[in-house]
Amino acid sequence: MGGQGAVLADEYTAGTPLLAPRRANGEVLRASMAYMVAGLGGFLVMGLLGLLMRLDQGGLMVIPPEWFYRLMTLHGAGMVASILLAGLGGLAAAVSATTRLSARVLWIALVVYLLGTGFVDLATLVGGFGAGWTILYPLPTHGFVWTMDSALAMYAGYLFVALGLLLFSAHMLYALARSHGGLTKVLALRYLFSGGRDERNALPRPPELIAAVISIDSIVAAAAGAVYLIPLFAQAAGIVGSVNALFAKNAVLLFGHTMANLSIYVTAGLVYAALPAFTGRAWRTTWPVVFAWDLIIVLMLINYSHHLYADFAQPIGLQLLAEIASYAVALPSFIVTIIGALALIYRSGIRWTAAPILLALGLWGWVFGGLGAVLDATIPVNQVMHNTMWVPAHFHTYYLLGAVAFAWGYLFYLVRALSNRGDARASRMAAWLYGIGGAGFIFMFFVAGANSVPRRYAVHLAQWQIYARIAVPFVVLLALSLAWLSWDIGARFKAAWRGTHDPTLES
C-alpha cells in the first residue's frame, strides 16, 4: 500500500496538522464557513420545531393538526436541506486545501440554495402547506387545506434547492477533474480496476474522492428533482392533465431520498478530513477506500426504492434491487469508514477535545442508525414497521448522532485551526451531554416504533404519549448542550473569520 496517494495524505497531516485548512484559499474558506453556519443555524431552528412536535405528541401542549403538519413538513425538509448545506460547506473547505475552487460560484450556489429554503418557509408557514417533506403526488395538488399557490411555492423551493446543489456539484466536479487531469483519475478508476497495483496516476485524498462521488450523485438527484417538478408545474399551468403517480413517486424519492443520503455521506467525508489532524496519522487512499466510495455512486441511487415496498404497482425487480442495495450500501460505512476511523484513533494518544468527541459520537450514531435502516429495508420487516416510529428512529439516529455530530465536529476543528484558540473545557462536557441527550431522545423513538406507535400522527392516543414524555427531558438536555456549543463557536468565530484573511493563505 502507499504510493502517491499516501504521500499526499502524509503531506497534508505533517507538521502542525491543525493548520491544514490554512493551505486553502481564504475566500473559499469564508464561503465554506457561511455554508456551515447557515446549515447548522437552520438545524437549530428545525430542532426547536421538533421539540414542539414531541411536546404535542406527549400531550404536554396542543398544536392544531393543520399547524402540526405544517411544522412537520418544514422540519423534515428543513433538516435535510440544512444538514446537507453544512456538509457541503465543510467539504468545500477540506477540498480547497489542494484544489482550486471559485469562491464566487460557491456564493452564488449558496444564494440560490437559500432562496429555495425561503420558498419552503413561505409555503409552510404562510401558505399552510403540510403534505410532508416527500410532497408525494397527487397530495400537494388536492388543496383541501392549502392553496395551489402554496404547493407551487413548495415546488419552487425544491427547484431552487436542486439548482443550488447542481451548481455547487458541477463546479466541484469540474474543479476536481481539472486538478487531477480527468474524472477517471479523481475517481482512481485505473487504481481500482488494477486491484491497487497501478499507481502511475496520483491518487486523490479521501476527501477529494468523496467530493467527486457526492457531486456525481448530487447532479443525478438534482436532475431527478427537475424530472419530478417540471411536469407538476406544467400541470398547474394547464399544459398537461395529470401526472402518472408511480412515476412521480419514483422521481421525488430518487430526489429526496438521495438528498437525505447525500447529507450523511458528505458529512462522513469531513471525518476523513479532520480526524487525521487529531490522531497525527494520515488517512491513506487505499484500495478498499476507493472501492467502497466508488461503489456508493451506484448504490446510493438505487436504494431509495425501499420506500416503495407498499406500492404494489412497482416492478418487483426494483423492489429486490432496493433491498440488495440497502444492504450493500452499508459496506463502505461499516467496514471502511468505521474501522478506518477506529484504527486511526487506537493508541494514537488523541486529545479528546470537543471536535474529536463529536466525530467519535458521529461514528456511533452512524453505526446504530445504519443498523436500524438496514432492518427497515428488509421487506418482511418493512411491511410491519415502515409506518411506525421506527423510521424516524433510525433516520434521527444517523442524522442527529451521525451527520450533525460530524458537521459540528468539523466546524469546531475549522474554527480551532483558523482562530488558533482552543475550545472551552466546558465544551467537552457539552459534547458528551449532546451524545447522552441525543441517545435518550432517539431511544424512545425506537421503543415507540417497536410498540407499533404510528408516525406522522398529529394526535397521539393517551397510551402512546409516554414515549414522547420520556423523550422530552433528553431533548431539553440536547438543546442545552447545543446552546453551549453554539456559544463557544460564536465566541471564537470572529477570530476564525479574521484568520481567513491571513496573507499566508493562497489567493
The other form holds:
Amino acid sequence: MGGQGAVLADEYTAGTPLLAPRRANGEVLRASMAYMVAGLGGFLVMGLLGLLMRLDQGGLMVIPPEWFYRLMTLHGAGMVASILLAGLGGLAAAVSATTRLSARVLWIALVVYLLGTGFVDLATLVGGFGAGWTILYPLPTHGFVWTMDSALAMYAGYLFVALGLLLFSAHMLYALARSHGGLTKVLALRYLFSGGRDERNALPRPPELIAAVISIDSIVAAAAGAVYLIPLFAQAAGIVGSVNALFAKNAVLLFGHTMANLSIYVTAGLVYAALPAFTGRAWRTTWPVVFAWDLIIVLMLINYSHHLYADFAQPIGLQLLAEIASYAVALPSFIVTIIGALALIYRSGIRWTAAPILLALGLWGWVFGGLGAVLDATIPVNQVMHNTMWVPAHFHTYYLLGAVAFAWGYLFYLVRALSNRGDARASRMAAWLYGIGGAGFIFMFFVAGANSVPRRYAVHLAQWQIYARIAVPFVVLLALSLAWLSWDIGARFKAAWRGTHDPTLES
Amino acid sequence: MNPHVVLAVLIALGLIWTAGWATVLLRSPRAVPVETIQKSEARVRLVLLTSFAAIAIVLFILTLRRLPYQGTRIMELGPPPVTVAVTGAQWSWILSRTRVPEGVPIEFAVSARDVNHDFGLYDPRGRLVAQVQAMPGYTNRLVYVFPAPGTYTVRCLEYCGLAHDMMTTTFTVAEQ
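So that was the form predicted on its own. Now I'd like the form predicted in complex with the partner chain, please.
Below is the whole assembly, all chains and molecules, this chain first.
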C-alpha cells in the first residue's frame, strides 16, 4: 500500500464526505456487505423470536416451555453471532479503505461461520436443544428433553463459529501487520509508551487500531471456546468423566462474554469510520485514543468474571479484580469514544440523515446500557440484581440501541456511498422511531429487574406479566421501523452492489 | 441494597446523560470551526475523567465493606448459630430445615446434585434479597440475617432446563 495508502488515509480521516468506501477494494466490499446483510438479517429473525418470547412472558400467547427454551437458546446464540458478524463486515469495509484484505479469506471465514450458525439452528429447531446460549456445563448433558446428538450439534456450531472468527481475525491481524510493518506499529505501542513522542507520523487510522484490538481479543475468545469445548467433546466420547464446574464456567464466560463484548467494540469502530464523513471533522489517532483501545485489549478479557460474583467458590481476589476491570473498561470507552464522537457532532453543521441518526442513537444506548452494566458490576448491587431481568436489560440496551444501531448506521452510510442514492426522508423518521421503540422496550426490562423478576423464565407469575405487556407495543414499533429501514436498504442495495464494481475502486 | 434505589440511580444518571446527549445534538446544526471547541472538549474530558475515577474509587471502597462472601459476613455479624444445608436438583430444592429464626445470622450451605442452579432468596413482598450459586462439586456458604418474620420463597435463578421456572420452595422465618 505504501504511499498510496497514506494519501487515501488522509482523505479518509479528514472526513471527505462519503469517499472512503469508494476507495476500498470492490471485492472486499462485496464480502463485507454479505457479512452485514447476513448479520442484520439474522438479527431481524432473532428479533422476531424475541417478540414471541415477550408475548409469552406477558401472558398474551402460550409457548410450551420446551419450545420457549429452545427459542431462547437460539435467540441468544443467534443474536450474538449475527450482531458480531454484521460488525465484522462493517469493520472489514472500513479497514479496506487503507489496508489490503483478501476477499477470498473473508468469504471462506463467512462460510465457516455460517456453517456454525446452521448447526445451531439444527441443534435447537430440529434436535430440541435448549440449554441456553451459554451452554453452561453440565446442563447440555442433563437436558432430559434433548439428546446428546443435539448437544454435539450445538458444540459443533460453536466450534465452527469460533473457527470462522479465528480465520477472520488472524487474517485481519496479518493484513494490518503487513501494511504497517508489524503488529506493534498497528497498536502504536512505541507511540503509546513514549507518551506520544515516537512514531507519531506512522500511526494507524482509528478503524485499523480498533480492528487490531478486536482481532487479538477474538483470537483469545476463540481459544477460550476451544478450551471449553475440547473437554466437553472428550466427555461425550467417554474419554473424561467430568469437568470442573467452576473451570467450565470461567472458560465459557471468557468465550461467550467476550464474544458479546466484541460486538459493541467492533461496531464502535464503525462510528470512528463513518461519523467523520457526516460531520466533516477528522477523527485522528491521538494518544488518548491509542491508550484507550490498547487498554481495552486487557480489560475486555477480565471483566467477564463479574458474571461469577454469585459463585462464592471463585477466589475473592478475582471477584474484586472483575469489579475494577468492569469500572475501568467503562472509562476509556466513555471518555475517549463517546466524548470524541459527541465532540465531532457538536456544532459541526451535520445533516441528520438516517445514518448519523442511527449512529447517535447508538451512542445513547451504549452509555445507558453501560450505566446498567456498571451498576450490576458492583458486587453488593449484583446480589439483588443479577439473574433478574436487569441483566437482559443492560445487554439488550447496548446491543439493540448500541451495536445494532451502529451497524445499521454504517450500512446506510455504505449503501448511500456505493449507490450514490440518498436514503428516503421517511427513513429519518423510522430511525428515530427505532430509538423510541427500543428505549421503551429495554426500559421495561430494567423496571422488571428492579422488581426482582427472574430472567430466563418461560412462565411469568401474573404480577410480573405487566412489564412484558407494556414492552410489546414498543417492540411492535421497533419491528415496523426496522421493516422500513430494511426496505430502504433493499431498494438501493442492487445499485450499491453494482457500485462495488466501479472501475475507480482499487482491485 | 434496595433494587428500587438502584433503578432510581439509573434513571437519574440516565436523565443527566440524555440531557447532555440531546444538548449536543440540538446544537449540532450550526457549524463552527473545530478549533474553537477543542479546548473545551479537553476540559470536559478531564473533568469527567477525574470525577468518574473518583466515583469509581469510592464505590469500590464501599463495596469492600459490603461483600456478600462468608468471611466478610462473619466478621460483620459473628459466627452463624444456625446452618441450613441446601441442595439444588432438577427441579426442586432440598432444605435441611424449613423454619429459621429472625434476627440472627443464618448460614445456607448450598450445593447442587446435577447442574448449576442459583439459590435466590425472595422476601414475603416478592423482592430478591440475596442469592448464591448452587454448583455441582462445591458448597457455597451464604450468610443472611432475616430482618422480619414471614414466608420466604426460594427461586432458582440459574437456568437449569425444562422446569427451571417451577423450581421453587418456601420456608418460614419465625419471630424470636
